[in-house]
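There is one chain below, alone, in structure tokens, taken in the form predicted on its own.
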Amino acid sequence: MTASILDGIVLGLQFGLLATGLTLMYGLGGILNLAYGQMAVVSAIVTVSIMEAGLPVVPAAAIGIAVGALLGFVLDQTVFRPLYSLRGEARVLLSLLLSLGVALMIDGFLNWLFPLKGLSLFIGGGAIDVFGEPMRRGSLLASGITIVAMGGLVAFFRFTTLGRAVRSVIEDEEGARLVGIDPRKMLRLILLLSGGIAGLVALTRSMVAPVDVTAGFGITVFALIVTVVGGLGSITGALAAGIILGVINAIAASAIGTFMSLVILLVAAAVTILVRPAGLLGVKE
């Protein structure tokens, strides 16, 4: 049981970080990006391709993360541009359709060009004892990187002027506009940031399990579930929900199988919507 809990925390930290980009994107701009997992996969494939070309892992990883951020910027300037003139449900529904189309195109392209390629970063060295259970160094390193990244995001949104501007748009877009904050620029920043987060999660995930060209939709589904449970627009909610659901997923997978564990997570998301629509730490309407 302890081993399953520790594995779940490792997984939950990664998907809590991933959900941060998704929840901020929806909370700020009312956009649901179903191509989010594919952004992570693109970063992973770029990273492994650069490593195969002979570049060391650290600069290759940095380029992979930068490509994820660049992909977010490209989406902002192209596919998502028609969304900004819409409001409410129309924006949400169109974002679902457009991002699903992007996801399918990226999946098709990657499966055609790199059908067998995947990123797996092996961290050498023996296992480390944690609460009486051996933990791989890759899992511990991935968790450490994720915690530092989450801490940096929390500090950015709480203590910097730009971060507070983003939060003000999430809380009251019209009020933020009246005091001179451009919601459009804030959304562009979040798309850049979310793409970089997706790339970072792909790298940390690859320290635990391979990230291949088929992983995109699975990553998106888990991120959506964490977003719903954690609460839209809440970074700490995403992290808390990620850890909770990661532990539930790991225990359920070891007890009854991977397929049923996903069903349990979907039920948890549905119950959250019924009992607390704002999520664990989301802002109530």
Contents of the next structure:
Amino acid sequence: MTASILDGIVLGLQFGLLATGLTLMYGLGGILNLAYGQMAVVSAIVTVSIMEAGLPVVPAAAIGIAVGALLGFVLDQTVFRPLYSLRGEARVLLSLLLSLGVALMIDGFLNWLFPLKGLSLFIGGGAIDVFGEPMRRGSLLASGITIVAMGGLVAFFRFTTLGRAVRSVIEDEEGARLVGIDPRKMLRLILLLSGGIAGLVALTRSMVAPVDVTAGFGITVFALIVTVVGGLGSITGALAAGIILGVINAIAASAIGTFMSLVILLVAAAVTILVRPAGLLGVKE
Amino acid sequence: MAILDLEGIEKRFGGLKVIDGVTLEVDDGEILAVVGPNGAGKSTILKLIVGLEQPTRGSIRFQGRDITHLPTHRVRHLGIAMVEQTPRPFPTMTVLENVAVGALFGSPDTRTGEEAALAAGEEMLAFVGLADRRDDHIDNLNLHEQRFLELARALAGRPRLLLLDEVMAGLNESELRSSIDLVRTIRDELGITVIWIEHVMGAVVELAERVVVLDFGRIIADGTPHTVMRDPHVIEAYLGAAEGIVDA
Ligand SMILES: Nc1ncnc2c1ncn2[C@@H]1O[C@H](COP(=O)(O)OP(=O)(O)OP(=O)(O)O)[C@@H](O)[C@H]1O
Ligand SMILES: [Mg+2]
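Could the form predicted together with its partner chain be given as well, to go with the form predicted on its own?
Full complex below, order starting with the chain above.
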């Protein structure tokens, strides 16, 4: 039981971090990005390709993350452009369609160009005891990196004026425009940031389990569930929901089996929405 | 010299013509009050100026420059700030953080750093008399204080023109007093031109140098407070709207 909970926390931290990207894109720009998992996979594949070319893991990972961020920026400048002339529901719906197209295209290219490729960052050395349970070093390092990244993200939004400006657009877009904030600029920043987050999570994920070319949609689905439970537009909600769902997932997987764990997560998500329609910490309408 | 020039402005919402050919010149440094019955189109005019709404006809020039179709944040960078009728500070930020956002983004100079923004924020809080509330959560501010906070946030970007939408509604006698004084100080000490929508006629007579009366989206009178209040068209418009003109 303790082992499952610890595994769940490791997974939950990562998906909590991942979901912040999704929740920010939605809260800020009304974009539901179904290509998010593929962005993570692209980072992973770039990293493994560079490592195969002979570069050490740290610079390869840095480039992988940078490519994820760049992909977010490119999407903002190209495919997502038509979205910005729309408002409200129309924008959300078109973003679903456009990003689904992007996801399918990336999946197609990756499967065609690198059919069997996957990234596993194996961290050597034996297990370390945590609460009497042996934990692999990879899981611990992944969790450590994730916690640091979360801390940085929360600090950015809480303690910098730029971070507060992003929040102000989520809270009151018209008010933000009146104080001189350009919502489009903030959205561009967030797409860049969430691309980088997707890349980082792909790398830490690969310290626990391989991330291969087909992983994209699975990652998106999990991140989407976490985002909905946490409350669309809420950063702390996403982080909290990630950890809770990670633990539920791990317990369900060990008690019933992995084949049912996603269904159990969906049930948990549905119950949350029934009890709290805006999610755990969602932005009130 | 005119700082703001509205020329033949028309605004329709669907079939409804809300602003019907408004032409208006606002002089640099004046305090101009805009009055008129409910639904006359006063708020809409301000929204058109800052680009929250787009006019269906006509043009708007600020300091000689055409701003008719600029997005709201660009208008703000050029030097026009607005305070709306309902205060809407950012709810998850402290008083100072609210003003610092205005300082960092309210001016075109994007090199304003984090520290400069906070310093400018403190300065503006001191100016409106909220310096000791800097770390307060905005829930702890009453209506009057929230309005002053919004003024500080608007002023933090160093605008040249300030638009105020009924910022004195719902205040008690002493709060009204301090608001009138503050608006006068904003003009006198910071040299900022003020366009000010108001229902409190006593305040208008005391503070405004010029009054424009709007009715059904048209300007029906324009002059000093005393001449305008005696204008038969104005009296008729107000009686028609069943609203006493001398209610303060
Ligand atoms: N977005 C909108 N869509 C449709 N009609 C609108 C819209 N905004 C304003 N109106 C209408 O335009 C008219 C003028 O509204 P406006 O808010 O400018 O009036 P006002 O003079 O500010 O009134 P008040 O003194 O009540 O604040 C009203 O009839 C209002 O219903
Ligand atoms: Mg109004």
